[in-house]
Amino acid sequence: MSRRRQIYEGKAKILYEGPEPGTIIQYFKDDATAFNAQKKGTINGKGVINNRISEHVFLRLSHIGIPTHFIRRLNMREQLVRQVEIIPLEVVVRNVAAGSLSKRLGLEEGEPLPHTLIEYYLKSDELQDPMVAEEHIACFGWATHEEMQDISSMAIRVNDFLCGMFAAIDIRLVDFKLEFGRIWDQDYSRVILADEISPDNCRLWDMNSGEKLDKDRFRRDLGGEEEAYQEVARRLGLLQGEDGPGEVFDLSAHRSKLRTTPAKPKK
């Protein structure tokens, strides 16, 4: 096989030129970073697990009409995806106070938010991904008003679905990051979901114990990163020999449970 041309290498993935025009091969690495790459390490097998989880999530989202860049999984570490023009924004969807939100506003970590909160951050390693308002986005032309409407609408739909999907396996979706890209048809473009959805960019807590099942275990030196990622995959039915994933819970009942009996994470 001829050597593939590398297009880009990020903190968690490498992108290669795809076999057909308009496609990209996305390779999942075991590298782990935190605090804008100030902390670096490795989580053995992370790339394999994230590849499977992201494939599973993107396929389920496509079934409810969310357009995504995912085409198919190629092997243990690679996916074939559509090539997109990435919109330079990180879209963070929050259901529970945690991480930087708790620090900025003095909120107790684990406190359910009154309603889902969407935040936007400029994708810039040099500037450490600063938080921006929709006025900044419009002013500097990072996305049009119509694109932002599509992004916010899709973010809410993704959140609603994933909250139910994870609640069905006793996992609380605390918050997560999304990225979007444009695909073009001559002069017309539309926005689709890109990047990945995995324990790398989701905060996932066990609903009963509050145990962290995501990259916070690496960020906070808690240990057990490999086991946490594997546990998420196991509950989703993605590890060999496990049953298939559970059905999606009724979302209104799940939200009611969040507000009446919030589980707090272990210190």
Contents of the next structure:
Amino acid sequence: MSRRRQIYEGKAKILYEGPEPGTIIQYFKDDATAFNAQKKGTINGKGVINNRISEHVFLRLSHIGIPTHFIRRLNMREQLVRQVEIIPLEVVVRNVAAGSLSKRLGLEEGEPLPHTLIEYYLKSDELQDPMVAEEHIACFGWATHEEMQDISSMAIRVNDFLCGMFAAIDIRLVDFKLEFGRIWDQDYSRVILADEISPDNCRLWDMNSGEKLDKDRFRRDLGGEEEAYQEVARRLGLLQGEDGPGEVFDLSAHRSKLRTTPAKPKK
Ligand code: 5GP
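Swap state to the form predicted in complex with guanosine-5'-monophosphate (5GP) from the form predicted on its own:
Then the entire complex follows, led off by the chain already shown.
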């Protein structure tokens, strides 16, 4: 039996060559790192939960027309995705002051921002992901002006959708990080959403108690990270059995079943 080829190992995921050209298998690890990998640990079951949460979020985003790399979930820890040329930027969207923004500008954590902020950071472990301006992005050619327009409008649409999705389950979406990639069709490329969306790269606070339900539990040594990730999955309806009430109701399958099942005679 031949071993599949590993393409890349990151802090939380491993990428393997996919079954067809242009595809990749994304494997979710339990490893957790923070502060540019100065702090390392594991969160038991994190990979399994992030795989499910990210699948759920990417599917829902594709339903509102956001192009994403997600193809399908393969198993508990793996998903099949489209291979992209990663754009070397971390796109952070913020609704509420927290984390590095609070630190940099002396804002109290939890203060709602006057409007949504989008920030760009260069993906560089050696430089510890420095914040960059659109001027730098254009100057060094990391993305074109048109690509930045697509990225910023997608980031806003993702934020609007996710704020509503999380609010419906009593979770406040404080901030999150997105990554984008290019796919090529001959000489033309377009930008699609890549990477993952999970409690690893979002700040999610319980709407009532303010409790943190994300990776800050690990970053800040708060404990209970496994339970927090599970709670997000549970509220999204992802922890029931495969056919349980948490699954999305398949209306067309239901309709075709109705058509093939003879109606019961009325009593
Ligand atoms: P901050 O800049 O406040 O540290 O992070 C802002 C948001 O982006 C947080 O939700 C955080 O989880 C996410 N984020 C920023 N950089 C990274 C990163 O390198 N890895 C991960 N997993 N999330 C990040």
